[in-house]
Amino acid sequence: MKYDFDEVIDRHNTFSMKWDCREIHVILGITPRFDEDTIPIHTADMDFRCCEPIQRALRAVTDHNIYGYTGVFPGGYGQTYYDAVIGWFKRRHDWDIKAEEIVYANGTMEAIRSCIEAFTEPGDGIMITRPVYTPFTGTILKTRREVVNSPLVDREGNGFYEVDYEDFEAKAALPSTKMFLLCSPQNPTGRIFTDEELLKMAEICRRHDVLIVADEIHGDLIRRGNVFHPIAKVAGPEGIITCTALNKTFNIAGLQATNIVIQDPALLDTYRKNANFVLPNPFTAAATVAAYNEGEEWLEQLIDYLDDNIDFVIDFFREHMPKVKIRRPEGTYILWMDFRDYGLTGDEIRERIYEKANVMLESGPQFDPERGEGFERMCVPTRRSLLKEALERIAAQFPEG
């Protein structure tokens, strides 16, 4: 069937974190203005209806009208859950996974937190590569571990970020460094690391006995012409834990549909012994099976629409605000935008965009406190008419072009 991603959908008054939760945005100091006229294009949350198979599956759950404890275990009826996950990664990524290697988790950051707590101790160093997804830092600190940052480098100044392997190895070699949180595809830069890059990171981490926990939840949202490979497939499973999810792919973040894949038997045994055992709710289980078994038609149409949205935004800035530097991302639906050529402070940039234009983005220092000033992150999975309005509002506040 043909899906309409241009449909106007009012998400106000639906308990939406993106559209309704004024208090959290204002109290946390993200923006001083958030009202009914705000256009939020800051968070990785799509304004599109889910695919019809998910809707049918969730209706079947409500029609049954019993919401008891829900288990997904290999064998019996629970095998349908694992078969759906296994089939998806085999078809989409040629990655072979076994049912016993899959562990359900209540959301990706909860999965990462459980890995940190299962494999490290308070005071241990957890390595990240900034700019990187903000909750990585928060979760490390909340678990009383130490942030070890090996910054990505943009050598040519054109938005193409790479690992600084000399620094990466130096940080991995620190006696306190026990884990590396890999974000792949990378958020917010949109990089898809090549097989060679993934292998080099894995080799360094193995050389220094650093466990890799890979957040690959954007792995299905890839630009046409690009290819994403899971690190465990490229480098082998030794010392690697992979967090996968339907949350971004199928816009069901509220259902917390995350699966951890651990193909290293020793790691799997340690994880099961140390991590809390959690169960999905009946909606999550049903949505996972439906999405992975029947959702590809919707996803293919979505990818085309996202590609066009990304090109629309880049073309708009090129024509109306050429001082903004944007590199077309290889994956994700995120744009990492460099406003520094305006010669404005970060606060001045945010005042123009967040307050005067009343468009909500995410500021660069959230992703990189040391080097992020002057950058903004935009997420484009919304109808194009709303994107156009947001961009026109922003451009009106930058008459310098």
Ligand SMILES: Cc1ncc(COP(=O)(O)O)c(C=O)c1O
Second form
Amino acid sequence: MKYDFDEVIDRHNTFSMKWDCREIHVILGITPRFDEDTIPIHTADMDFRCCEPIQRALRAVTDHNIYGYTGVFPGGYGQTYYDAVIGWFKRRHDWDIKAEEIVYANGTMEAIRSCIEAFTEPGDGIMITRPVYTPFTGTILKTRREVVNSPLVDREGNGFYEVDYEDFEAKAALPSTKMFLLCSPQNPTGRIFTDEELLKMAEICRRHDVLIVADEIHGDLIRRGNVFHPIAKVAGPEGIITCTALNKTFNIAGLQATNIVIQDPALLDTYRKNANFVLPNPFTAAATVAAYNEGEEWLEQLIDYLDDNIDFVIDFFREHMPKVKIRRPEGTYILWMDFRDYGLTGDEIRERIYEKANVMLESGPQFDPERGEGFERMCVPTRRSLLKEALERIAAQFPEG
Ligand SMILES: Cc1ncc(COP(=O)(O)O)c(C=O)c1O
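Pass me the form predicted together with this ligand as well; I've looked at the form predicted alone already.
Below is the whole assembly, all chains and molecules, this chain first.
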């Protein structure tokens, strides 16, 4: 069927974190202004309806109207869950995984948190490569581990971020460094690391006994013409844990649909011993099976729409605000935008965008406290008419062009 991503859908008063939760934005210090007129294009949450197979599966759950403890166990009926997950990764990523290697988790950040707790001790160093998804830092600090940052480098100043392998190896070699949180595809820079890059990171981590926890939540949201490979497929499973999810792919983050893949038997054993056993809810189990078995048609149409949205935004800035530097992301639906050529402070940029234009983005320092000032992150999974309005409002606040 043909999906309509241009549909106008009002998400106010639905407990939407993006549209309704003024408080969370204020608590996070994202913006002092948040009202009915705010256009929130800051967070990785899509304003599109889910695909029809998910809707059908969830209706079947409410028609049955029993919401007891829910388990997905290999063999028996639970095998349908694993078959759906295994089939997806085989078809979409040519990655072979087995049911016994899949562990359900209530969301990807919860999965990362339980990996940190299962494999490291308070005080241990956890590597990240900033700019990176803000909660990586928060989760490391809240679990009383230390942030070890190896900044990504933009050598040519054109928004193409790479690992600085010399620095990466030096940080991995620190005796306290025990884990590397890889974000692949990378949020916010939109990089899809090549096989060669992934192999280099894996080799360095293995050399220094650093466990890789790969967050591949954006792995299905790939620009046409690009290819994404899971690091455990490229480098082999030894010393690697992969967090996969349907949350971004199918816009069901509220259902917390995450599967951890652990193919290294020793790691799987430790994880099972140390981490809590987590049950999905009946909606999550049903949605996972429906989406992974029948959601590809919707996803293909979504990817086309997102590609066009990204081009639309880039073209708009090129024409109306050419000082903003944006590199077309290889994956994700995220734009990492460099406003530094305006010569304004971060507060001045935010005043214009957040306060005056009343458009909510996320500001660079959240992703990189040291180097992020002057950058803003935009997420584009919304109808083009709303994006257009947001961009026009922003441009009106930058009369210098
Ligand atoms: C890289 C990355 N990891 C994790 C998450 C959060 O995932 P979850 O809602 O499954 O915890 C996000 C959400 O934006 C993300 O971009």
